[in-house]
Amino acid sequence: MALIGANGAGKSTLLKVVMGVVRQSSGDVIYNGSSLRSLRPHSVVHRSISYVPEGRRLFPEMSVKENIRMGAPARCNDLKERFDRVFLLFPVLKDRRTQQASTLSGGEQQMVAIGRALMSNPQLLLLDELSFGLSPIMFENVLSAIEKIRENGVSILMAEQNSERALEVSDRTYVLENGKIMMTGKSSDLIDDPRIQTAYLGVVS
């Protein structure tokens, strides 16, 4: 699923909220049946709920392997089990495994973000902005692995500036303005919409 709207729309906001990282002032949040509204952060993550935020927040002193690391539980029987599967992914991490997370490239970065997260093993990923800072060709492959994850049966919500591949490479879109969802529907339906195109896609009709 993508999450598409101006600067300031409320997507970020949005994830957060989810997360538990932002209190909303009214509403609720339901995942699976049960509210998520009252859990803190590492309880939603708890509920299979995992978080790449905008801009990576990674540890900068730290090496890569420490700051995928802490994406996984304190005690963790499959750690090296869960390690492989990040490496799989990104195998330019493994070669980078013990280099500071600071003196990588963008692209690398947000590849660690993504490691961390998948620690967790989560049923749900939440995705804030990957083409933050990364170069045509670095997010496109970074959403090459976005793909695999979600072939490997993790639901996927990103939230996305890029708004003409968010909407190619999901199923469903949602339009938010202002805070508030003014429109939904299949990707591949609203990617033809005269009104997208005009407000997102830069189509002058």
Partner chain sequence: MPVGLTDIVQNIVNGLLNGGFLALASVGLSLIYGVQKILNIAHGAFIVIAAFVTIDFSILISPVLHLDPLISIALDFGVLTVFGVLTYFGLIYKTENKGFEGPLLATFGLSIFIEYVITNGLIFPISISPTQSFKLVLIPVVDPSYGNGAIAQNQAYSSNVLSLGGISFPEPQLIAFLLAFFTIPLLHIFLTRTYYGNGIRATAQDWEAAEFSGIDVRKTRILSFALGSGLAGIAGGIYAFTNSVFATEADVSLLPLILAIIILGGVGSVIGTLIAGLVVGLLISGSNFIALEVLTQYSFPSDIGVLLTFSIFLIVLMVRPSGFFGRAVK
Given for the second form:
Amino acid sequence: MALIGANGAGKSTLLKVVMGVVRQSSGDVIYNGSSLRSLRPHSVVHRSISYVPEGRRLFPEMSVKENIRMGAPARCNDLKERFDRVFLLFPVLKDRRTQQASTLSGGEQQMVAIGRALMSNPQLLLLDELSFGLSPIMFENVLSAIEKIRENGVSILMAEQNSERALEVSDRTYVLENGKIMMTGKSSDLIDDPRIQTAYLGVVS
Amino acid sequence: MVQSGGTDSSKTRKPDSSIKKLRMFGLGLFRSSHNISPWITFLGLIFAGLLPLFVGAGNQNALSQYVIYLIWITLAESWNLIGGYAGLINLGIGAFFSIGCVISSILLNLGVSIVPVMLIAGAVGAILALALTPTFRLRSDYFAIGTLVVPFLLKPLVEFIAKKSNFDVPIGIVLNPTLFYYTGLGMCGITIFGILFLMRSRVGMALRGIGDDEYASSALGVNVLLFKTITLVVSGFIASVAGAYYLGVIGAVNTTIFDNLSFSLFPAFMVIIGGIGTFEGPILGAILFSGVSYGAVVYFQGTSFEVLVFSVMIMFVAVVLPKGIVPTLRRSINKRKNQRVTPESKSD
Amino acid sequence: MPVGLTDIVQNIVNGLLNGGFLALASVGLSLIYGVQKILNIAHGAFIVIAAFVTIDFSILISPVLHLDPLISIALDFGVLTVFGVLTYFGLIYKTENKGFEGPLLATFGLSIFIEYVITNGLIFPISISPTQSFKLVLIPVVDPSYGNGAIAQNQAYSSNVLSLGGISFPEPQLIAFLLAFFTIPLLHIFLTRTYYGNGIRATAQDWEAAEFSGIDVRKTRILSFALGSGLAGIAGGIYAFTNSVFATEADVSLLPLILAIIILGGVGSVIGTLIAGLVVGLLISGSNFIALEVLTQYSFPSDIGVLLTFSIFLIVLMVRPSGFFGRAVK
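Having seen the form predicted alone, could you now give me the structure of the form predicted in complex with its partner chain?
Up next: the whole complex, starting with the chain shown before.
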């Protein structure tokens, strides 16, 4: 699933509300039949929702491995399997696991952030501005990794500025404007919608 | 905040009766307008000026206990200038105060009278402030830590230069209590209104901008460093003057005054209790803070129980009123006013 | 007075022994400051509380129960950990999100409160006279006439001194040094090798990201505050054996030197704090030695070491605010 919209449309805010960073003034977040309202972020993570924040937000002074480790719960019996899964997805990280996170390139940092989020075995993965500061090639690499994660049965909700790619890779898309859902539907339908084309895809009709 | 939005609204709208009543009792001080509090302060100063007449000639020494309030108000004002308006948490104001005290002792020994002594001490404080300007490079919490250490750095330095640690006032110098009181009152009044006029001038506008958002101000072409320097120099000048005056109260000073963090921290806490960056905050905070502590000294005579009262008060204020009295009162009054005026405008 | 090689080595040894205590006194506050960005002004008072726990334990309880006074250092850790948690919930929890000044004000009030309690002998029976100082001296176990215990030095009992090639190692100071040398690396291992330790580091670096990773930031903050206070407890226990403790010291007077060491070592860097503590210890004893015994023709102030330390501290703060071992601060 993808959320698209202009700057300030409320994409990131929506994800933050789900995570419990921002408190909503009204309404509720229902996940798997239970409310996430008034939960603090770490409890949301324990309900198998993970979040990759905008700008990655790694722990700059910790190594790649330590960063990824922090995503897993305190007591974790299958820590090794979880690590293996992340390293299988991003083989680059295995070679760099002792390197300090702040010395990595943008794309590698994004991989660490996704890896960290996967360590809690989420069923739903929230991705905020995946394309932030990435070269188009690197963005494609990361997207293909996301495809693999989805094939493993993890639901994905991404908030994305890059509307075109978001529409192409997602099943369903919500278009946000001023905090309200303007349009919704199958991504393949929306991508042909003339309003979307002029407003978000830059197609001149 | 401190804009005069409150007056406009009261002109266009009929103020409701409760606020009118509040204003009648002088509590209009806490409204968002600045127009009344300076007048009340002015009246307070005039009253303080008449005080020696009430106290009576036979009991002139009673004046010395009021002098303490004047010193604390002056110090709190000095701290509010740098910590409140410029937003730099300076925990080293005791350095200026102490050096003023020492300079005063040396000069009084030479036979200079108290007012020139205070001015010279202020100049020394201003020079010290100039020497400390490199600390502006620091992040705000490091600025606080860096300035906290300054008095401890000065202590051995002063001992080294003066080659002694005890500074006595010779017995020959006796200050007339009434005259001394008026000197303090003058110092306090000039400080309060000097800072008020400074804040209404261009310097004050620039300072408020810096306190709100330093980067935005510098992007707009405000010379941030210059204005911060002015503030620290003025603040250091005032604190040193207050220190020089303080010597008249304690009579003799030794260098352990530099170890006494109270002179660094109390002014800050008075301002925080009253309300950072407000006109009324430092005055109210200083009177309340010293009033409670000296009141407790009198009430629990012979014990040190007042220390307990005092410490509990500080913790209580920190936990319950973290924003200070004046902003908290203002907010609650504004909230009530807004609720009355716009009950339907909540639909955002 | 001619200065021999033995004097110089002795001086270095003294500096290092004192530096061990300074490092231990600073590392707890460095941890708290790194994680919570709050300055616990009462940290020095915490150390003095622990010192009086040790003094009271050693003089009142230890001879009765025949326990080694050094056990009280473990007690200090426990007592101060509990005290830290209470402080956190009473004062810090409500104020920590409201800027730098709130916790500062609250802990300053606390330090005055502690000073009052100690100087009036409300909790600690042996702490009543503010002018009297206490310093514990370990009584050797082999001496049957005293039993196992400690004694306040103002009751006149000579200190145990190990001597090695003309250089003396006062026993309490040596124990303090070894404890510091043992505790601080242990803390470093805890912070880098365990989940909760890493959680503390992660919270210090980016607490929001720590929350997204599933770390309970609130618990982590309580943990770090409790641990930092507990370390002040160990430092306080050592303080009772190595320095003369005044009840009035429970104010903020220990704080400036601690702050200097924290900044020099780099906020949150445990090993950095250890090195900075040792360096400052050496600096103080070395400069005092040179000023007062080598260059006697100039009349230097007696605490030239402190002057030098604070000067270096301010210079380092200007030039490299992250300290020698800290991360670069933007």
